[in-house]
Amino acid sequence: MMIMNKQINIKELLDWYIMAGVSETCGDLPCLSTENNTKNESGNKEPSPNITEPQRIKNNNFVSIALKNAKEECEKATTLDELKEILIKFDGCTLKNTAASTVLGEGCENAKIMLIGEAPGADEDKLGRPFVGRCGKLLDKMLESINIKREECYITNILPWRPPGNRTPTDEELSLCLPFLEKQIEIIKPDFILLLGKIAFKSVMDNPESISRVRGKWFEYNTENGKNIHVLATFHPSYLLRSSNQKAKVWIDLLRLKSKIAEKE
């Protein structure tokens, strides 16, 4: 057998851990399996220790207080500029804590679309924009295919942290994040809202429908300055990479996109 003696390059070691999803140690060795090994004295497994997502928020009361601070903060901003700021200053989410780049939106500031997702990925952490990597690509086709640039638009997510290994984001997380998007939504004052994925319509429709079921119907979204604003859903770019078979019901909402433009011009 032959044994090798590398020296282990504890960057690349810490790198490969959060993009795995790691983000916290109980031992002096990693314990990478889900299923019980060990055995007690009469040789049946020992029950498995329950492990909580890395990022999950216990204490509720410091998700209110968190939150109100985000609300409150959020209130300052006029600008997007002015709203970064505050925003990269925030420690109210642990989700900071791990990801490399906080991710704001990008695009036309007096965009008449917006487009909401639901987090940044890999690329898009390491990059600070979004929509940057194989899902960017696929939306910016989407998009030229009714004929709109993505300079055109404003591009963002619920969430400015990438959850580690791409996980899904706890209500917690959402929660806390929401009011920065909130905030963007005001300041850009679309006239248009694609939302992409069941996050980003659950978090800001407030409603827990699938997106199966609400894709291509035509909602509203009103803010607190009074800007009444055209809501439509649709699948995930993520997930067409995956479905590929489902992109003719998007082609189908996008088409409806451009009609309900064309209608308001």
Contents of the next structure:
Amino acid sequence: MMIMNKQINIKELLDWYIMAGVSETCGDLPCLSTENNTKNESGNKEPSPNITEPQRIKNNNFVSIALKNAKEECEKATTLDELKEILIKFDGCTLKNTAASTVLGEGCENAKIMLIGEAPGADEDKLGRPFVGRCGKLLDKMLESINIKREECYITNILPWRPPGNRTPTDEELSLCLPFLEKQIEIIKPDFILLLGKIAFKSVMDNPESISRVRGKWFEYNTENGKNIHVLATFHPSYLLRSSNQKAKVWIDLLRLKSKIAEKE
Ligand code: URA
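Would you generate the structure of this protein in the form predicted in complex with ligand URA, following the form predicted alone above?
Full complex below, order starting with the chain above.
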């Protein structure tokens, strides 16, 4: 009877949220609504979980087991299809629970150029494909501006699942998903990687410097199987949608990419 009452109350509570206009959950850890909701430089909300010490220890143990599992599973994959199967079965990252789709990369499997963004947005989550919403349209135009077709590239994200409400991913979420991205790089073996935004740069290069400092500079990424890849970072298209006065800088970065490609041909 107690359980019945509890279920009824939860349903009533959910109905009430829906009536009040709540359209999505934004995390699976309790937060104090009175806590400051800090925002990062891209304008996204930072998660501020209010968890106890025993919960934190349990969570850390869960994350290290999940990370070990992700690395071991990814090692087994030799093709993108195998990797996708492994990713679909992987339950170590709680972002999967709130996302509608698992969005793996797409595009040319022999691509010279790989583009890496942050995470699927609402449109990508709905359609199960990377960069298909407003940011994707802008990205297509950015590529067209240097005569590169989207189909010639391989396009992916650091995270295959949309963080609820597009919040900034946590470091745990980023590190849990990194083995899947590293494996994509190893399989595609691109000559060039274009990193879109701070989160992509931070995760791939393991470097926390601000995107304004590192954009337009060349870096090198070495895969496990010995391939050296030229890496360039630039602003994320979602930032350009909000700050169109930064487009000129991205244009310069794209020209830099184009001339490096020509140099290596
Ligand atoms: N922003 C990203 O970083 N990736 C997408 O796929 C869409 C928007």
